[in-house]
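One chain is shown next in structure tokens, namely the form predicted alone.
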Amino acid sequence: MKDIVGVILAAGEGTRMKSAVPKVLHNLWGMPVLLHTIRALKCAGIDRIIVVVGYKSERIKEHLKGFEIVTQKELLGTADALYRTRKALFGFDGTVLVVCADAPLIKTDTILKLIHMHRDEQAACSLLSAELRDPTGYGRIIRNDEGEVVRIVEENDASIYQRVVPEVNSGAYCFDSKKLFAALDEIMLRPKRGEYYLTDTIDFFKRHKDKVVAHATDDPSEIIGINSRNDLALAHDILRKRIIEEIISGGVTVIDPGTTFISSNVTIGQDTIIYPFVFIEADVNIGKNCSVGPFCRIRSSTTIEDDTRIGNFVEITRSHIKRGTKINHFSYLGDAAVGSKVNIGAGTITANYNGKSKNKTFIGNDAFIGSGTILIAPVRIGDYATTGAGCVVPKGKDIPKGSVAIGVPARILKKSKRSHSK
């Protein structure tokens, strides 16, 4: 979208996190909180994104390569943070979408609905709201008898009657760029907090008879902010359930969603079964008709092709497992390229780290790796080759195609009968 700019407010300190790490950099399901918010905007088709940073800005900037960055040197509130984008937005004529970096559960569909409503209504300001059973901690949206939004009252300033209002402000807005900075210019400092509130723009628009509308999300979990470790734990659980529901709807069986952990940016093919106590990290691709688990961990940068079996207490990282392979018990494969229809015996380990660097292991098609085999990388096992139980293959001592290797260290015993039958 060319006529819209996304602004992400990421300047806050997050004192309730009780951490030396900025709250927007805390890990949420495989990546920093901030990157979840950026991802939602990107998926909504917003190409230009400005991130306002403040507290420990240098650490945050490390995660923002390729993005426009504006610094709020003094933490003077959300209105001041947005005001700092004035120079970057000079001459821009369109919609300014503002979201909080610490509210990473907002959905792409919700962002699009907010934008469309803003344009359809030709509003000066459109905001995202939600109705909560317990609105404690949120600014309340106050409407008049006609149902129009007239102001937002922060909880500290709310009367006892306003505090029971269930509709709350999410902190996500669409503004008409022509009217936004006129409103920001007139906002007064709140002396109690020493901050400028972005919610005070609503008062400005209403005084000038500009239109303000609200879109209520039907999923209140979208507006949860990450302000404490408890909030972070809750967000983890919500995101986990969302991801698993999406995967199940795509034709995957998840035996026990409550004990299954699947990160974002994971693809799993139809008719694959995920057993309990499985942990799948980001950037993993699993094919169709596979079986994974129970009690296993698939780490990032791993591809598992169709018809593969990954069993209990198996860990795989940065590896490519081809079609029809079986890794059923108690094995570790790191930095491995495994061919099709390979059998990996229980207790197999690819020793990929030599203390200085990671090294690759290559296992050919139809190989049979005996129980307890240790493959010290870099090493290559040929097609149809066999290693005996407890075999240790030193680095660089490749096992040729169709050979049988046994012992410690491995020695070639003979050609495998399996290679001649193929």
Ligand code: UD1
The other form holds:
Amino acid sequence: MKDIVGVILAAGEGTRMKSAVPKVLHNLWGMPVLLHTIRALKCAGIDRIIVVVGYKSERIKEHLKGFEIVTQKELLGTADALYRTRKALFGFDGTVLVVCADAPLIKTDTILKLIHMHRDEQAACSLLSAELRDPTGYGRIIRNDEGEVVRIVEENDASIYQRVVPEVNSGAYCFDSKKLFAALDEIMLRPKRGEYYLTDTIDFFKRHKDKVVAHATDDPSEIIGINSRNDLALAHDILRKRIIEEIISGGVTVIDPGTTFISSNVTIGQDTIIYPFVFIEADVNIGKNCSVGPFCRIRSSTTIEDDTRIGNFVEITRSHIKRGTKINHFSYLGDAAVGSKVNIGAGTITANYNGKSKNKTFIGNDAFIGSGTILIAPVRIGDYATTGAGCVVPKGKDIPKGSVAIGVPARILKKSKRSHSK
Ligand code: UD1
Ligand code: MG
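How about the form predicted together with this ligand, since we already have the form predicted alone?
Entire complex below, previous chain first.
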């Protein structure tokens, strides 16, 4: 979309989080809060996105490679944060879509609806609202007798009558760029808080007879602002359910959604079954017709190909498992490349960390790893090779194709029945 610029306000300190980490960098199912918000805008087709940073900006910028960044030096509130984009947006004539970085659950569809309403209504400002059972902490939308939005009142400034208003401000708005900066010029400092409120632009527009409209989302959970650890826990819960619904709708059986934890950026193929108490971290791809769990943890940067069985008490990280392999009981595989149709016996461990560095384990196709094998990486097990139960394969050892290794440390038997039979 050419005539629209997205602005993400991410400069705030987030004192209510009680954290040394800026609140927008807190992890939410495998991604910083801020990146969820950015993703929603990108998916809505918004090509130009400006992020306003301030508190611990250097740390935030590390996550924003390739983005247009504006710095708010003094944290003087949301209106001031947006005002900092003035130079970057000089000469721009169109829609400024503003979202708060601390509201990561906003949906792409909702952003698109807001943009369409803004265009249809030709408003100075169109904002996204929601009706909450408990509106505590949010700005309340105040409407006149005709139902028009006339003002937003923040929690601290609200009267007891205004506090019971269930309709709240999500912090997402579309503004007409020219009218926006005219309004920001006029916003007054709120002396009690020492901040300029972006919400005060509404009052300004109404006084200047400019149109303000609100679109109420039908899913209030998407406007959750992450201001405290409780909010973060709530966001985890909401997003977890959303992710699982999406995975299920792709043809995956999830036996117990209540005990299944799947992060963002996970793909799972059709007809795979996820058993209870499974935790899957970000950037994991699982193929079709697999079974995973119960009680296992698949960590980041792992690919599991089709027809694979991952059983109970198995942990896998940074590994690639080819199709048809079975890892059924009590195993740890880290930094491993495992071939197809491999059997990993119960209790197999890759000792991938020597205290200084992580090392790789390679296991060839059709290998048979006996129960309780310890593979001290870097190590290589050839195709069709077998390790006996309790075998310890020392680092640097290469178990040749088709051979059998037994004992501690592993010694290679000359012949392998398995290789002959293949
Ligand atoms: C804000 C809104 C409130 C709305 C709520 C929705 C105002 C005055 N209030 O309140 O009406 O219901 O969001 O979640 O806007 N930020 C900056 N610079 C600053 C201050 C904040 O960039 O100087 C950023 C923060 O990083 C955050 C966003 O703006 O991402 C909102 O700030 P926050 O302090 O969380 O405002 P709320 O109290 O939640
Ligand atoms: Mg907030």
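So that the term is clear: the rigid core is the largest set of C-alpha atoms that superpose within 1.5 Å between two forms. Numbering follows the first chain given and starts at 1. Keep in mind it's a predicted model, so treat the numbers as computed, not measured.
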Exercise for the section: Superpose on the rigid core, then tell me if the C-alpha of Ser301 is displaced by 2 angstroms or more between the two forms. Expected result: no
Handout entry: Rigid core superposed: Asp157 CA moves 2 Å or more between the two forms
Key = yes
Exercise for the section: Taking the rigid core as the superposition reference, indicate whether the CA of Asp283 shifts 2 angstroms or more between the two forms. Expected result: no
Exercise for the section: Mind pulling the C-alpha shift for Asp210 between the two forms, with the rigid core superposed, in Å? Expected result: 2.5
